[in-house]
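Just one chain follows, in the form predicted on its own, and it is written as structure tokens.
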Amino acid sequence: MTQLTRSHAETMDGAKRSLVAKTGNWTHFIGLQPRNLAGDIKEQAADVIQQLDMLLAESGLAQSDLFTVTIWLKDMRYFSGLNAVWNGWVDPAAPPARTCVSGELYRPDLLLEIVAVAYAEKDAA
């Protein structure tokens, strides 16, 4: 039986909930915004894909490990800017599929999150 673990659990404007969760081969990253809300769109997206970084790194993965990331933004004006930093950060030859949508964020001064999902067959067992 494949057993589920979660960690980086803590509580958010009330919300109890795991950045990280792996089943398997499977682990994923929920949730992630940026730690200064003052920053504009390539520091808060800069920010995330550090904490993204540290996470895969402490999960045993790397980034070639990503199978999917999805990306809200709250508002597509910031389009250009977090692909700015996005393309500074990804392996150009060996990007994750990636969506993007924008929608209407919780807090006024959060402007993306992001959740990715990556996939690595050595942690299989």
Given for the second form:
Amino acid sequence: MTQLTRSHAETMDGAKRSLVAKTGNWTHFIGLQPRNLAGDIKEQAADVIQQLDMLLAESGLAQSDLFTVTIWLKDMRYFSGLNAVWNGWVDPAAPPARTCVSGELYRPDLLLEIVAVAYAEKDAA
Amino acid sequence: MSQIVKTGRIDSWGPKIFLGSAAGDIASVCLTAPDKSEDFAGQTRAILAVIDDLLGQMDSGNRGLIYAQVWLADMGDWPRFVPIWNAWVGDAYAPGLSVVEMAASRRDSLLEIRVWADRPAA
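So the form predicted on its own is up there; where is the form predicted in complex with its partner chain?
All chains and molecules follow, beginning with the one already shown.
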């Protein structure tokens, strides 16, 4: 094994999970959800992206280290609101590779969830 | 010249596919329940059993789990998923978990799970 580490343990309605899992040069950020489900799509998207930024920084990673970003969106009606927040965050010269698909999420008021994968060679300067 | 190892070939129903693949230090398995006449708990346990088996065949295993992506046909089944999941992941730090409701390939398919797991680099 390549020294798998998992951190940021929490539960989702009682289901145990970790938000971050690292193995080798890969860091996975799994099931990032907004902390306040009362917000609209822009507030929820901004909050999830802020969490992703915080978790990246904690791992010594940056937006440019993102390999893929998958966004699960409750409804494609929220697509333009999501993109407005996304475009305000990304490096316009080199935005991350992204997939966005809609599907009902595990709570009715949860509007999006992000799964992101980062890659950085540890021995690189 | 592929260095991808595949396991769990399916020919008996549906598309011709492998359920598991491994390359480098990563193994991944994805499937729906082999027997879709079972109820939600039965389908979930059967999927996890196949995952355990195939990860084992690829020199990985439950303890190497990085994360699971779960697609439920009906989010109403989520509470039934939780205790089975917790029993499966055990007492150590759990892997990542993401759950989304999606249309399934068949009406009697109640969930599909993909896992990613660590394995010794080939």
